[in-house]
Amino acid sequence: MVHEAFYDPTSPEAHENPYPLYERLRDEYPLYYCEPQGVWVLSRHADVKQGLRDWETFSSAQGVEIGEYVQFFGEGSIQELDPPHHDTVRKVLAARFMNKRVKEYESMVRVCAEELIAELIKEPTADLGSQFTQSLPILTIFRILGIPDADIDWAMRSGLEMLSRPAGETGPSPRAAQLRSELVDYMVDQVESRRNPGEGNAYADDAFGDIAAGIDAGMMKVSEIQGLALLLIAAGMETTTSLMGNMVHALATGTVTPEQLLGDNGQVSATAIDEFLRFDGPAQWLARVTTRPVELHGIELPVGSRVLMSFASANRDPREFDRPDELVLDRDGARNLAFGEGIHFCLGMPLARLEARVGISTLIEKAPAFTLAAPPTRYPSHVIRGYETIPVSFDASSAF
């Protein structure tokens, strides 16, 4: 197949604004193939979906990145195992974030954005991305996995810079490396010494636990903590992060007002957290690689092609929402794909809306009015669109 080569998922224009690529993409080349990642990529809603929904065809156990990112998490994660094992180790862990649970959870996350926010309001400026955006799903995660609050800086510390993925890189630094070999040990660790509670003793009450208790059930192994845990930590500091900063940067600049986000219980509606996840999604791409030939386009895939799924580029598909390059904050946004779809259908997506949802509503209510005090800076990643810095500017005079 000979085309333009215009895409490339690690490109500094990526990083900065991709969606008017993603647009050639479905328009031009719904299936396109990038040599420089020796990767293809998927564009149109309709595909992506029925992609991920096909995980016989379409696998993810050799990894869902690209270059040498391929299963940096290594064994265990649940995003990188196809069935059987991936339900079964899935299973460790599901009942700790099924909806039920993580209403158990409410209270914890409000109070810890209530205290955030009262030491940021100190202050007549502050960054709402390190200070707030970030913090508050790395401390809810780290609090449910069961790392100590002594711990806790040095993990956040260790796991922002282990993530860290500048524009053009497709391999992890030495520095990378070595931060996620001490992660791992640290983590390993935690595990062990949960395992075997002793007769007539509870496993403790925490992912940690769980893990625990799966490796000692014979569901997973000693060797899987590593994924299954790192996954969870990047998850924690990723996604959620890049859902409330992309709030926080509409309210600072204007973009939506304070009302247009709250429904009538004086939370940020569920409608308004879909919609900011269908426009600008956390997880821009995570690929797949096939396990037959199969025929796109016009094009046949031979066994072992990577595909890049792209759910960003997908949820802005004009073939299946209106206006799709408009933030619209009543529109009915459950169709989007910013989960996932099928068996890899993310786990943690409740406690993701319950962090947004809280910490949202929390910041409108505790916090003065606020804009935008200087440019913010995006993650330094290829995968994970989102703000890492948002300085603002509060307005003390006024309050939501």
Ligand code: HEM
The other form holds:
Amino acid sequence: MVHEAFYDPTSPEAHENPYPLYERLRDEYPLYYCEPQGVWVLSRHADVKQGLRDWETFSSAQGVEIGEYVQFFGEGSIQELDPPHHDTVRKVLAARFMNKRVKEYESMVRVCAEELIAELIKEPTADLGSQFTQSLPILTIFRILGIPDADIDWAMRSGLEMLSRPAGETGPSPRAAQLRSELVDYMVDQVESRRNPGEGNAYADDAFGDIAAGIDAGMMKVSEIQGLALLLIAAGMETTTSLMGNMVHALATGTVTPEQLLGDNGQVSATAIDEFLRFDGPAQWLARVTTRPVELHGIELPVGSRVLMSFASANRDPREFDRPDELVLDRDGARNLAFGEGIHFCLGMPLARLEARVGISTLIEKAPAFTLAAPPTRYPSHVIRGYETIPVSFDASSAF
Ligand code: HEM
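Output the form predicted together with protoporphyrin IX containing FE next; the form predicted alone has already been displayed.
After this comes the whole thing, all chains and molecules, with the earlier chain placed first.
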């Protein structure tokens, strides 16, 4: 197909502001070939939704990333498995991340948010990125995994550095590969220490314990600990950070007021959270690979074509949403694809929503009003879109 080359997901332009590019993709090239990366791009809501539902045609088993990041997490990452094994391994963790179970984590998340805020408001300025929106999801997922407090600082630094993906780079650095291997060794030890708890003893009540039980029950292999545990860390870290970061940024710039975010119960409303996810979702896209020839928009895709499913473009599609480029906090966001669709639908959705609701509500309640003190910086990632740093100054004389 011959057309003007204007979209590359790894380009600085896409990193800076991908939305005008998405509009052009949807309107002019709903199936676009990005030659530098050798990938196709689907950008309309109906196409992305249909493609994600049809896992038999659009498989995840050959990895959901591009370049050398493909299958970076390794064996066991359910995001990169097809049924039936996908469903079996997902079951190992499913109960822990169900809505009912996740509610039990609410007080832990609240206490953690309160402690972080108490610390950061001691100074007149703070970086609400590293000191809050990053720390809260990381501390939460590490506690759910079962990482002991003494190791959390090390695991947090290693995880963040491992996941950093500078714009224009299509492969992990040697440093990222080294950190990945250190984290994997550590997590394999954690799981192994929880296996076969002995007659009459329960498995440890944490996600490492669930994985140990899954291995002992023959649902997954020891060699799959790496992919599953790394996926939980990655999925649990930057995504929720980015969602919360967008909300913090909107408060700091006055784009939204606390009154607009908070529902009748004094907590950030579910519709506001959905709308932030729709408007500028943390996961911009993930890929699939075709297992049979497919015809789309008059183009025949051969077997083995890598296709980016652009969640973020789908969520701005005017064919699906009225006034898609406006942040409308009471919008019915039920159809947005920020958490994906189909069998790979985000396992952590209840947790992400809980963290955003409790985290931002607690910030509004406990911190003085704040405004941006310097320009924020974004994650150097081509998949995840969100703020890494959000420097603010507090106005000690007024609450939000
Ligand atoms: C706002 C925050 C989050 C967003 C926007 C998000 C987004 C997504 C998306 C789009 C997918 C689908 C991937 C695909 O189709 O290939 C996904 C899958 C997944 N997410 Fe999340 N996620 C978030 C938070 C979390 C959290 C906190 C966890 C922690 C447990 C998590 C765990 C997972 C897992 C394990 C999968 C793979 C599910 C499967 O393949 O069956 N996510 N997420």
